[in-house]
Structures are given as C-alpha cells and as structure tokens.
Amino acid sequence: MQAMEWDVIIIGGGPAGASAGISLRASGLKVLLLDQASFPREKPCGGGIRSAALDRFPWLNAALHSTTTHFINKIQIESPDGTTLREERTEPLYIMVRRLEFDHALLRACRRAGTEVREGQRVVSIRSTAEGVDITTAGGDILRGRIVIGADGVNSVVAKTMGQGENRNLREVGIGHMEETPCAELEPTSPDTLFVFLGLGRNLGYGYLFPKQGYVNLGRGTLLSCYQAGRSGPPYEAHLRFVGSLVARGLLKGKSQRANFHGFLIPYGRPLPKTYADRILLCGDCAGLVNAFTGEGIYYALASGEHAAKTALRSIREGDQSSRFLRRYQELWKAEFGAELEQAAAIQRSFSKNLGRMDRIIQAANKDAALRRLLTDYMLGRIDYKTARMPLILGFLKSFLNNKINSLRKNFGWGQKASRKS
C-alpha cells in the first residue's frame, strides 16, 4: 500500500496534541492528527487547570466558552495530620472542567485551525526511515510524516518507539482513581471550595474533591508501587471509604455512582531524560511532563504542544529533522518549566520519606497570612519555584524557632514568674 505524506503527524488528540496542532494554524504545513478515541470521550482525570492557563495560552478562552466550565476561588490543603489551610480569593484560583468537553472542544479548535484530525485510529507501529516516519494503523493505513509528535499519554507508543517509557520506575509512575458524577447524586457541600488531602490516610497519597458545574469529581491517587502492595485494597472498596469519610465530615451529600468510576495512570516522577529523537518529539504525559507534587498536567501538556509545533516547523522550514536539531524543543520547555518539575519531583520524594515534613509546612503557613498566600501560589503555578524559594524557606525557619522557643519557655517556665509578679 502506498504511504500518503504529511509535513506533521500528532499521535494524540489530547491537551498536548490539541495544542500542537493549533500552534501549527497558518503555517501552510499539511498536519494530520490522528487518536485511537472518538471524542467526546471519557477521559479520567480531576479537570483542574491553574488559572494563568488563561494568560499563557489567548486562544484557550474559545475553547472554554463552549464547555461547562467552573472557576474557583477558595482552597481548603488539609496535611495528613488533619492540619487545615485555608485560601480564598477574590480572583479565581482554578478552573475547572470536564474533559470529556473540554478535550473535544480543544479538537473542534485544533480542526477550524486547519488540522486534519482523523478519530479511531490506533496507531500499532512507527517506523523512522531515511524519508520519513512511517506510521501504520490498525486499519492497515500507512501514513508518513516527515517528523512526528507524539501525545499518547503515559502508554505512549511514540515514546516506546524511541526506547523511551517502557520500563519506567514504579515509583516514578501513579496510579489514580476518581469518579466523575451529577450534583444530583453526589453533590459537594461548598461548591466554589477545592479541597485538597496531603497524605490521605498517612499514606504516601493524596484525595481531592473538586466541584464543577452541576457536576463533581473526586478520587485518590498514589505511586503504583504502593497500590500494588495492596495497602489501600480493592480500589472502589478504597474509593467507598474515601466518599464516606466526606459524607461523615458533611463535604459531600448523596451517593457514589459505581459506573462513573475510572481508574488512570499518572506519569509521577520526573520527565523523561530524552523528549526528542530523529524526527520525534513527545509532549505531555507521553513525556512524563506532571507536576510529581500536584498532580497536574494539563498546563504542561498545552505548553509542551506549543513548543513541539514551533521547534516541528522550523525543522521543516530548514530542512532539518535529525535529533541535534530537535534537542531545541527539549531546550525550550525546560527553560519554562523544567526547573518546576525537578523541584516538584524534589518534594515528592521528600514527603515520601517523612509525611510529617508536610504536616509541618502546613501547620507553618497556617499561623502565617504571608506564608499562606506564598504556599497556595506556589502549589497553584500562580509563581514559579524560583521566586517562591527564599521566602518560603526563611518563613519556614521562623516558624520553627517560634515554635521551638514557645516549646523551651514551657518547658522551663520561662516568663511565668514575671507574668506572675505583674
């Protein structure tokens, strides 16, 4: 059969595909994406997006505009020694949406900027060739491009294809699972509040509640090396419990809905150490691109797009696909985010060794406005690690010898015969 060409393949019809193919719009490049669903599909994941999203990416307004979207301006970080920090707002914080709209939303836009997107197409092979990249579906289709993105989320073909992925470190991966149901059923209790839970249960983990419009989404998520140890149990059992403790607490009312619950896996470490090849590029989960401390990867997914179809189409334009010029992609989001990432990577490994280091930041920035604020922007990618260093480090420092000189004047009585004599 003989290969049909194509300046740019996207395997992936996702945030990161979606976006690679938006940023593609008016470059006269013939560009194909192709995705194993057909949308709208379900999608597991909690829905949040940090706020500049909205900055960052101009175009993302339209999409938002033809979804049920939700903005949120108060958050409530609860440490796993129940220690509650609490944020509000004026302007929101996050938004948050179903990606069973959302993505299908980003896929109509990626269509109107000029990609050809072809739905239920799953790609079973890619082979790289002096031409091109041959790409053949399970259909029997072989499709070449002449460089290739790859946005197939963390069971990345594209990124098995470059020896990339495979063997990833159970500790490197997580695994979540959440459930996505009608207010009518289950219905959050403060609908504009996003609940957070460090260490759920003092395990290495985490709960979120997260309310939408006329929906809500909740769920859990740990490293797949402690799910497989079968420290939680049978995962809807686990998920069960998790929704009545919010019952108890008066969170939530009504019941879970066993058919809207999914399970997802989550890419949990650090990015790959190589997110370009001869005439490939990964973006996304497919990269390992999420915030190991948050959870998030919708940011990073549309980012990584962007700056996979700009570094596609100057390959193009100069005429040069090889891996020494595509290392320039990989040079571009890391000077973005990758410092971010590595840093979250950093506390994640930290609180894995010791949770009580989380209870202790938590129970910090909840004696101190300035601390808290810090915090909260930090955990929201409102600021980057780098501005938020040096100011949460010398907040934290005074919050321990406060609270280690309050413990020594107890101790020894220290101002108790003077507040005596007075």
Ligand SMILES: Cc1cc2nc3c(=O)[nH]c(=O)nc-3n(C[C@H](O)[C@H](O)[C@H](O)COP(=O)(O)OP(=O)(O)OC[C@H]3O[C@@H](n4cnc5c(N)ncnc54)[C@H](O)[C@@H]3O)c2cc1C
Second form
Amino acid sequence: MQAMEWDVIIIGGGPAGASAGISLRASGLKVLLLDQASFPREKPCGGGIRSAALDRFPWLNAALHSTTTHFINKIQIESPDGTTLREERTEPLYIMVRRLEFDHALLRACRRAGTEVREGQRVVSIRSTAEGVDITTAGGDILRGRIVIGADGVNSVVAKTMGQGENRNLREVGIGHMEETPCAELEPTSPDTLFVFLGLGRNLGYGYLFPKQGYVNLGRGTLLSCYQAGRSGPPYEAHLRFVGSLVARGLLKGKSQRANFHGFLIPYGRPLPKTYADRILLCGDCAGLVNAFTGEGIYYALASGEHAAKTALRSIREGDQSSRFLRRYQELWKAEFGAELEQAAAIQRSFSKNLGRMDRIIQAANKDAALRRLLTDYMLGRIDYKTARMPLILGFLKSFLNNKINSLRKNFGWGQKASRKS
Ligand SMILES: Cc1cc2nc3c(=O)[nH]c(=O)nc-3n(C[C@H](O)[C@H](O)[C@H](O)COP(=O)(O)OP(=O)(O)OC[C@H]3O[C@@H](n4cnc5c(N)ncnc54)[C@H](O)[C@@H]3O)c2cc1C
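Starting from the form predicted on its own shown above, please give the structure in the form predicted in complex with the ligand.
Let's see the whole complex now, leading with the same chain.
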C-alpha cells in the first residue's frame, strides 16, 4: 500500500476526463488521470459530434488531426410514420469520429498537457476525509488527491460514493446497441449523409446510420424500461432486423458482423441533482449530462470536463474544497447547457406519450424550408432551444393553420367556387 499526494485526480479517460486534463494544462497543478482500460479501447457510441465543438474547444482541431474524421453535410430525418425530411448544406453539419481513435487522441493530448495518465487502473473505492480524497485501485494502491474529478461514465464509482447514480430511474436510463464495421463488409450507399430514424417505426426510441471514413456505424437507442419489458426482442435479432430493413431500402450493402455489435447504457433522463460534494466533482455521463432527445453526450462531456477543471483550479488556488465552494461548478455547466438538457428531456417525454406529434412536426418542416433549417439546426446542436423555440412555434402554428384552411377549402369547395367564377 502506498499513499501519494496529487492536487487533482481525474477518474476516467473518456471525453470528460481527457477534457478536464487538457484544460488543466499550464495550471502548475500536479494532475493524475486513472482509467481502468488500456487505450486504444472501444466505447460503444455513434461517434457523432456537433460541428460547434470545433469553435468551443480550440484544442480539438489539433487532437482530431491524428484521427480519421468525416465531415457530414447532408442529413435525412425520418418520422415514425416514414415521412422523410432532407437537408443539405455547403458547410459541415456534423463531425464523425471513431471513438477508438478519438478517445486515444484525446488521452495523448492530455499527456502532452502535463497530466500523468495511468491506464489499466480500476478504481474500486473513494473516501473523502478532511485531509484529502483517498482512492483505492483494484491493485491495492491508495492515492490521495486534494480534489477528485469523477469522469468514469454511466456506471460511475465516484457518483455511487456520493450516494448518487446508484438508483438512476429506469425510465430515465437508455440503452444503445450499435455496430461499427469496415465498409468492406457493410457499406453505406450515401457516405455523405447522416440518417436518423425517429421513433423507429412505431416503437419508442430511435435508430441511426452514421457513415465514417472506411467504416459505418449504425444502431438503435431506447429506454431501458422498454428494453427490459422485451418490447424489441433479443438485441442482436432486433439489430439484424434493423440492418435488413436498411439493406432492403438500398441504404446499406453487405452483412452485419456480430463481433462488432455492442450495447451500453446512456443516462439520458436528466442530470443528477447534485454534481458536486466536498472535494468531488462529477462530469460527463457520470453526472447524467446527456441530451434525452438526441442521445448526444460527447459535447457535454467535453464542456463539463472543462468546467470541472476550472473549478478545481480555483478551489486549490483559494484553498477551499468544500461543497459550498464547488457548487459553482454546477452553476457553470447549468449556465452553458442546463436549460438545453431540461428542454430535451421535456421533448422526449412529450414524444414518448404521443408519437403522432413527431410525425406532425416532421411533416410541417418538410413543407417549409425555413422550418426545416431551424429544426435540423436545433437537432444537430447548431442553435440552442431558446433561439429555436419561438420561430419553431410560429412555424408550426402557420403550418397547422394552413392545413386547417386547406381542409376547410376541400370540405366546403371554397377554392373551386372562386376558380369557377373567374
Ligand atoms: C450506442 C451509443 C451511441 C452513442 N452515440 C453518441 C453520438 O453519436 N454522439 C454523442 O455525442 N454521444 C453519443 N453517445 C453518448 C456518449 O457515448 C457518451 O455520452 C460519452 O461517451 C460520455 O463521455 P464520458 O467521458 O463521460 O464517459 P465514457 O466515454 O463512458 O468514459 C468513461 C471512462 O471511465 C473509465 N472508467 C469507468 N469506470 C472506471 C473505474 N472504476 N476506474 C477507472 N476508470 C473507469 C472507462 O474505461 C472510460 O474510459 C452514445 C452512447 C451509446 C451507448
């Protein structure tokens, strides 16, 4: 057993933990990052990132340089009734990465930033005392830090230590199943188009098809409660049906590869009520920072990792690691995207009660180019809900009134009389 002193110990080297480590560059602090895995490692994920991330995180461009990225400028969204909405732009709408490469690149950037990274170190327990936080690894090491940043994902040991995360509401946890396969075996026929299938036929959840450089990534997400109720059947059989439907429609060519099929939890209900405690901050999936409507989590992981790092630095400089001081971390991430996550959860709840709403929204956007642009910008994280809300409401109202007027015209023959007279 050994005891060591660190200013900041980050647990987890996914996007949240790596972003925290990178953000502490030039801070002068002694920073350690522990991850149970050895990188490069797989993380079941679509690997789609909003293009705004490149402006928000100036260091990201350099990190992406060493990975195969794919910029997408076309999107096709389908509503549960099969209505199709297509949008094409000259500028990139979304960035596609392979998590295997992306997370490895971020971890290398974290090392270059001066963080000591130890792989293959599973944390089994955490104890917060007046002197510091003691972290025990599966190998029996005890490491002491002034402050701990929990970035250990949806099954977080750190969140459980805080009495949070253990009992995530099943209605608020999702499960995603995905496959990432080389194009030589399974190939998208439109490599520049991102497909989203809302409601997946008439089931709750969504499906997606993401083309990448030399790979395709496709999968489905649903609430864990629906999955456990057996509504979609055994996972790989359901996946094969999904792949089969895309092949039949000519969107894919080739065969699914069972070995590349994985499932993982997505905490897409809403954030944990408290993402800080004495000497502890929680970020990324571990704090429940995922968009309940789109399943997006990478951007929030990167942003919350940065806020956690800045808060940790200030707390060490000011000599205060109390939960009262660390509370400002929650204020920071809430100010940036708290409302966005709340609204996404409300939209998801509304759609899960009434899939017809999704159909009507996609149908309306299909008929109106400005509405279509707004909706895709909102869904891809290019504008926030506050900006999109009023124009979307007015646009849908206009479409609703137009539909009503058209059906009255049809029923009472108004337009026909007028044209007969003239
Ligand atoms: C099928 C699926 C598809 C998705 N698609 C997208 C998408 O296209 N776009 C998007 O933005 N989001 C997507 N998400 C969500 C996204 O994957 C997560 O939100 C994101 O990975 C969160 O990053 P993180 O760093 O918080 O956690 P993770 O990426 O989960 O990283 C946690 C790290 O902690 C380590 N760890 C865990 N426990 C311990 C321990 N006890 N000790 C030490 N280390 C530990 C793990 O090894 C891991 O490296 C998807 C999720 C799923 C399941």
